[in-house]
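Here you get one chain, nothing else, as structure tokens; it is the form predicted on its own.
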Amino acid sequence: MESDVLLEMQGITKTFPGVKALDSASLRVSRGEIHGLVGENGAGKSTIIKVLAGVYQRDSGSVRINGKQPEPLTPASVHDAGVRFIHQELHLVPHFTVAESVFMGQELAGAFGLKRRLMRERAETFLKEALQANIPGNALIRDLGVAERKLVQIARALVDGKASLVVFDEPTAPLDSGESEQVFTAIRQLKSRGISMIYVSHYLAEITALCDSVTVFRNGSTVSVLEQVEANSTDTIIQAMVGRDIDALYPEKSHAVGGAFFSVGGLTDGQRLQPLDLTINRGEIMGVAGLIGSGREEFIDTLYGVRAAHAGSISLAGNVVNIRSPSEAVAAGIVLVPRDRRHDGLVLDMAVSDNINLATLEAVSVAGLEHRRKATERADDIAATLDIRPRNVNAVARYFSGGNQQKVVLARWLITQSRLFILDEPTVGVDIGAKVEIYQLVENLVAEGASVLVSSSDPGELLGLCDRIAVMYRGALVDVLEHDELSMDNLISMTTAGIPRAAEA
């Protein structure tokens, strides 16, 4: 008799240098059914998927596929079990018609070369038989919407029908709401034809429309598995999530918030981002949540001036400012540490010192020409204040740590004497005692008059440091928690659904 257990992956560990990726974290998929698979950011998923892809070889544990265990555990393995992978990433190439991206790589071809035909027509009949989606074959990848190509994208996966099992990684992150039903819809047929899918998603609504089941990571373990998923299941799943005490990393809030400093007022980039409204008090902390897709990182980079703003006006201490480069923002006191430090925000190659004096240049140079001494003695100076170590100012920025590094970017902000300072996922990939460090330093600059903007993924970090938090979904600013709603419940809840607390009332 077949086992009802199509997938089952138990006591997996897998540790890179430092750090213990997962700690017998096990997962288990029944047939037919769809199997949520959620957890904060560094919970586990994408490891344990990629364990299970043959990408990452397990330090320890088992992988069972309809009742076998390949080994070894490799992607051709893997496929040759009926496993497919749909990454959140398209790969498609635009100038490829539909039946070419469907087939690529698995060609009908006879003696006379491909048959072009015969690939166009199985193709829409896949997409229309398996997927409720109507592409003409012939069509461009350029030409169709996202969702379209997503489904191509599944299509091209599951087109050889050998598929049991199907690896979802946050497909839906690119998509608008109504792209997202495209993709839904999909997803319900292969379920209707018998197919297993594993479905992983920061989005807990779609988790609670979707899946059957429900298996939630934490710290790299599996602390829960829901064996039956319902509407009203979003609390216990966060719950789960959660699941630790946040308090002791961050600073006590001792700064006093004044009066309204910032404003945007329909602020749009005319594409992802809707037209937004959000003021910031003098000396506060403002959080800005919000998942992949949500529009964070577009409100950021239009905010200072890295992408164009196609309407809106920006306020600064009651006045008007046009931003449309960074330099300008930095010309009006705006000054963003960005989220990737090691190419935007940092020259790898020189000195700390120089990283540090790159903004403020005329501050160390006479007649033009940087004075050495000064400009050393300068950084010197904000590096002991940051506790920059090593404490060698000389050494070249690509050689320090995370943490170090991130402290180089903040050193050279701070010495600008900037009003509004817009961290942007101010800790990734920092370790924790650095993270304390650079909480700190954002207490720090608030109880001195200026004011932050947060924009993190980490809800954790948000609720620990802010005063308020702006939520985003999908490219809108949905609400903002005033500082007696923030909690890690809201929080989540509203940057999974999307719901406004007007509308939850």
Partner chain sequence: MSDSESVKARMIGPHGLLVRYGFVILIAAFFVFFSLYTSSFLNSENLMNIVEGSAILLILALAMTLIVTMGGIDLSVGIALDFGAAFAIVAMKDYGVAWYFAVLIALVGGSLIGLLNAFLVVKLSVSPFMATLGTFFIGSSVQRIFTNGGGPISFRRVDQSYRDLAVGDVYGIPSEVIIAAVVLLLYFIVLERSIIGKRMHAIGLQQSAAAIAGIKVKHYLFFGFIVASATCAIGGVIGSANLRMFTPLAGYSYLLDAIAAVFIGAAIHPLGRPNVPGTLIGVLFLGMVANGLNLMGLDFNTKDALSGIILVLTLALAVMQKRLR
Contents of the next structure:
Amino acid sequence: MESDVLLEMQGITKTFPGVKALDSASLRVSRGEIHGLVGENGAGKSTIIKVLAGVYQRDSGSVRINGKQPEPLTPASVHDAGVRFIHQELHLVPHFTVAESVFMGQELAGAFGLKRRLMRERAETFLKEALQANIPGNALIRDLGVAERKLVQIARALVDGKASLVVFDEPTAPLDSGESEQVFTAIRQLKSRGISMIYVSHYLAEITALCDSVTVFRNGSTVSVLEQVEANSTDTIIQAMVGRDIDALYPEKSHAVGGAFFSVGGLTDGQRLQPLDLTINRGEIMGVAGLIGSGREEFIDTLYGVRAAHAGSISLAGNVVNIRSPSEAVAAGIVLVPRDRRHDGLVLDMAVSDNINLATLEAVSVAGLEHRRKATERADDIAATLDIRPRNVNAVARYFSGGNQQKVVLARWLITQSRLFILDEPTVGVDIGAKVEIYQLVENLVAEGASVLVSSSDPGELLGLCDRIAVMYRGALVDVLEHDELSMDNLISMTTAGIPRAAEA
Amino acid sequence: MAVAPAAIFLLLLVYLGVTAPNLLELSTLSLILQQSIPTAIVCMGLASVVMAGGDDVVSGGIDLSIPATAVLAAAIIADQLVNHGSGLAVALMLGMGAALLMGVLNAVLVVTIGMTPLLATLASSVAAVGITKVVTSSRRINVDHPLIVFLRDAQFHGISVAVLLTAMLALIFYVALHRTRWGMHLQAVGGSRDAAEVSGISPKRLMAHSFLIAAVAGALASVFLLARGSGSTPGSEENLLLEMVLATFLGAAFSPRRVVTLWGAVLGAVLVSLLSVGFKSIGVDVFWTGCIKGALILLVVASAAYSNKQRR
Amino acid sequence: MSDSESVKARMIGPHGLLVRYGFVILIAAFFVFFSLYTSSFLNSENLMNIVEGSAILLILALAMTLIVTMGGIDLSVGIALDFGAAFAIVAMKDYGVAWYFAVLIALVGGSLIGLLNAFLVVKLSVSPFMATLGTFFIGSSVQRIFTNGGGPISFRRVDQSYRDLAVGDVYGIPSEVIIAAVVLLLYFIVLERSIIGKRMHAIGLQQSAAAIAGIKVKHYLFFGFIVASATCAIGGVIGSANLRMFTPLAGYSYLLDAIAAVFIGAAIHPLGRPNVPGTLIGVLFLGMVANGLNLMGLDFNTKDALSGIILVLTLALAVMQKRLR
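Form predicted on its own already given; the form predicted in complex with its partner chain follows:
Let's see the whole complex now, leading with the same chain.
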């Protein structure tokens, strides 16, 4: 019996100790469609995907694939039912060839060992016909671009020809727009071959461009299902995701901007980053916009001494400062809230109080020995100010939520007398409530006279927060958008095309 | 930069070839091959473990106990043949059985208990050395059993039978590791444990296999150790360990993908032996040879670290 | 430091007890066994012997604790010990240096090993394991070259003051125990109580995060390796003072015990971290086992084999205990 519905998940509930991750959520995918799945972080998207994958066992609810109920739902039984997962991580071996990677775990072999030529031919054919990509089968993965690696990952999941439903989890997250297009082409080609897809993404533009219908999650439940998606559905989706007006996210820009405070001249890493000049004023929030690969990350890293500067100068309040390592940056009063919080921001297995005091241990020591009560009190004070929860600074940082972890990193720098705060992707993986608090903190910082540099991939965040925005494109700073030029259209056209606004006019 | 160790190695060889002209004569080359056999075989074992565990020495796959395993098995076989008058079959069975137990021990320590391979195999090698001392009372045992003498002296059309056997063994290892599904799975696990897991491969099982294979290599090497030394010599594991690590990671510098491979490891073993014999023939003190090998290890890993840094 | 609630929850019940006290039970079992099996184990004199016999191992294990705390490992602790001993004995024998200068020269000799490690790890980015393994091989060869194959260099007429560093006593407490206790106290203060130690723990737990927080990671690693090796040289001074000779490659026998002591110590720490008190317990445990096996009258080879096996089992138990948390 062929019905229209390929996947039917109903009343799915999943509870973790202390948290109800899914509360009677549902998800329904029709045959041959691309179905978008959106929601804020923590809304339950990845949990329901993991339930479908058989990684988590649901507490209640039913799952039907192709009209059948595979019981129990295990990774193997789901695979047999024709469901494939394209994880966010590539899961490829750098020194394997394309053919070896496509057939990893499903090698073709005969009595005389591996059929290497056959595997190479099949891999190349599949990539060409099903994904419209010309990639040589004997190329090494480490020599491929990120988009090509993504296609290899997709080919691995689908090459056996038994897939009927493919789940994509943020497939374009590490890609720039040209590379993303390569992946979209492949996805459309798959659709034309009758394969259904679930497409999980934060990029709503992708959702509206690619998907036939969309399910929106919030707080572990399905809050909205759009059967028909059009280019202007974005607003409706955002409303459903957030459940409140987005303008309320950002604080009133009420601070006064002073004179020039920080400037870089001709800064370059000698590699990707072209020589760059930028000046930030006292009490100013400067944004840095740019796609992945625009040199935004390299700029921040070089500024903070994580990457070696090849040439250029940095001056702070008129004095030239030499920054060859993060410790020199910190000593100069420049601090960084890094983009990879769990890797670079926090020592996850240290207590919150240790993480807060880590950069200013002298202040909580007597003759080089740690004064524990002082350390705890100091951490506790700032934790109370920032409303870090749970309010136990002796607990290990690993078990805190993303938003609270980010507040811990911020707390560490707030207690220093730093003058330039660099925030790199400050709200990635942070829930809405904490986002609002972090934005308010930034506003308070500049109101007190500090300068802030915010690097972000979220144009809304930059526009809502910053006084001016520096735009980077292909390794170079192309222009700085002044206060009266801040608009979504300007920002998007400049980040995606790299046209300085004078040439545009 | 990744080829720097290979380049320096070749320079050393050219230097030896010029200063010791007889080095490249056929008889010397045959001696070099024969000398390299035990190292080559333990290298095959280590290559399997590294391929399954990844080439990060600390968190990845490494088995430092293969040389100690080989020496233990050699001691047991020698002791059985000479001091207990056992037959060849019994002696081999006991020696190789002990080696396999070492493999099981490593597999349990690493896979079941979750010790890092480094710590586990370091500890198990200490245990193996201790047991070897009990077996041999820290004394050398001369063996003149016909099989051992045969492996030492026999020739087939002018080529050492032992060398031929080792070449066959290398071929078997090569086919298993590089030409079968199982071998690809093993390499997938070493390349990326997560990638292997999402492809339906069980990393734990394959890592356990790799330690067992390493133990088999140790067991086989023991017989050739006995042949090379005409008996069992306690304490010979340290030099074997040095040569094994050097040869296996040097071999990676010679492989097209710059990773540890079976042929790379075997080639590395032959080159290291060439180096040892070469230095000896131009009159370099044997202790200096150890020092030079240590420096070479550092060169190999330093240049690997450097090229890793560049790639990022 | 306090445990998180979930950790506490799992510590309750018979299974939790075993996890938490597995090691204490093991120590007690060995203690009872040796007390019953040998008549000479359980008396104050022998217990003091254990402490005294553990002094050098404790010093090396503390050095190892420092390196493991910073996320590395040091396979060359034995070499640094050897170099310390060699430099001191040769300085006194061939150059007639005063004994206290000889001690300083020993520290310099050990530091050379640390300097090589530091250079390889910090400047060339070689992993600590490989770097110190290379140093181990080179250091061993250098000793063989220097001594023509490993013969000891003895100096019978060594200054009595130097000798007393090992065999002397202060109010009845053996001086090597006092030296080890001082080193222990210093390491405890630095690693467990000072802000330097806090930074070292941060480096060991998450190097990149420590760097972003402004900690001079390379600086700490560099001097960490040097301090660790210099510490090992103190062990070399005690050893050479005791025997009045430099015995090449003597340090090797401590290597695995030092590693084991650190891992045992980490296993009994609530968060599974290497720590100074834990290392002390690990050292005393290993010392007790060595002493007990001795008293059982086993021959040298059997004792070696048994202690090797006990080492494997102990480490396995230590790691298992850590994993179960």
